[in-house]
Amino acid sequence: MSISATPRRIGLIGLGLMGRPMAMNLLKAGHALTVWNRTASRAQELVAAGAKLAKTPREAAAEAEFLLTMVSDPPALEEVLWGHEGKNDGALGGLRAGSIYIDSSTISPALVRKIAAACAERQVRFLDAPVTGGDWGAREGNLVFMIGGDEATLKEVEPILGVMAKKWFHLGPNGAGQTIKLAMNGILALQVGAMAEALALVIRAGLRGEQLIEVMQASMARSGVLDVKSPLMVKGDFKPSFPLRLMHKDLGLMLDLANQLGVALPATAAAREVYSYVKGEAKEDLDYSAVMRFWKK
């Protein structure tokens, strides 16, 4: 679903896993790129290929056509947007009427909604579009994103999305695309955690647990994240792809949502208490596949 650019001046706010090579595929399709982050140093690489480093979340909005946000959760991503109080720093103050800002952060469809409001009150259109694929999507270009937001303003940022992404789906109006993202984190935790319980059974019975993975991998159990995890929870390879605390953070934006609409999660609710424990026991930072770690207690 790639879709050639024309060259426009786009800010990049967030530098994460996700932001760094999303930022650098927009360098690459030759884009004039403004970037910010907390941390300024991991803006060295992105710089050196041609990004200007931009001293405010104000000012990377203020270049751009385009205002793209990538953090790591709903605080971080207001603090970027509203600023400090008494600095004027915030993203929100320097957009400009009719430029459209885009937020691939994973928040609450709450949080959306206020955005939206905010923007609207700046005549600047909006899309909330979260995306799924891992840091090797957002290397490769192949990332999905799930848009809500305006039909029309999708249409104008196709092609800037091409870049970074293989297929986008236009899901309903503002708060959809974080609502289905939510549910996607849920039913990735809830695979994850299925195989991690699975593979502490097996191999507490004596067997190696690549002889689960090849059974699993013949079967209808099959699916495109145990081909990706399992491997690596067998042999203990957690570097982080995506990491445990923030899909320990979704779980608890997607039971908050729940208990909003009046829907029972058990499955997912059990599965945010394992996670949290081998979040509350890791010294270093994981992939959310380290919730193996659970039964090594």
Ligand code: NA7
Contents of the next structure:
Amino acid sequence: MSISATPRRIGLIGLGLMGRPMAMNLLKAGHALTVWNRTASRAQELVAAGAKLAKTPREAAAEAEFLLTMVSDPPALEEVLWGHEGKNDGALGGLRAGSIYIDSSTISPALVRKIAAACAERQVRFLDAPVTGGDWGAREGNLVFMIGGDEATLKEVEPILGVMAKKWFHLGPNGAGQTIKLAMNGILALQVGAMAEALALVIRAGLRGEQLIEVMQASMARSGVLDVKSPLMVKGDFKPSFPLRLMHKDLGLMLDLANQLGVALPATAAAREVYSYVKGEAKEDLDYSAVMRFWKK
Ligand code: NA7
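Hand over the structure of the form predicted together with this ligand; the form predicted on its own is what we had up.
Expanding to the full complex; the earlier chain stays at the top.
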């Protein structure tokens, strides 16, 4: 879905694994980009490529026609948006009436609604727009956005999304994007967790993990995520593409939402226990496929 873009003034907050390559693609497409990151040194490469570095989230938002945020979790986003007491440094305070704010962090639908209300007070249009595709998708401009919010606003941001994504879905009002994203990550966590369990069994039985992978790839059990993750799980290569700490966060957000809605998710709850254990034991940042380590004790 690549669309050629007229240069726009864009602010981008959050230069982690995902935000950095997304920002680089926006710069390469010719947009005027102002970035802010809590750890300023992570902006070096982008500044060298032409981005302006803001001193505060508020400053990153102040000139922006479009503001994007890509931070780790709900507390991080609240800090960035509402700022620190007495400092007047939050991004919301900087946003101009008429601008569009797009959040691509994975957060709760409840926080989405709080942000939507704060934006409405300021005549700012807001989309929840979490993504899937990992850091590879972010680098290649191949992300998939899941959008909640007004359809006419989405139309306006499509030229910008087209720089970062191959596809996007309009899923309903604010919160719909996050709800679908949490449900999808629940499936990924369970699939990878199930693969880890099956590999543990096969290997303990004296067979090779590769045998299970080969058969699975020729069967109905085949899936994109398992094609990518299972060979790395057998090798024990857990370099983070989607960090386990973030998958653990998403399982928590999914269970909170299920609790609010009165839906029982027993398999998700069990999976979260396993991810919690591995997260607690890990000394370094690992990919979520490291859930495999639960069976390597
Ligand atoms: P990363 O690589 O962990 O990056 C997280 C970003 O969030 C990074 O820029 C962090 O800044 C920033 N962050 C974290 N806590 C805060 C606080 N308290 N205040 C301001 N900024 C903060 O995550 P990804 O890029 O892989 O993922 C981003 C989102 O997409 C996440 O919701 C995923 O679930 C999906 P730092 O550089 O550490 O100073």
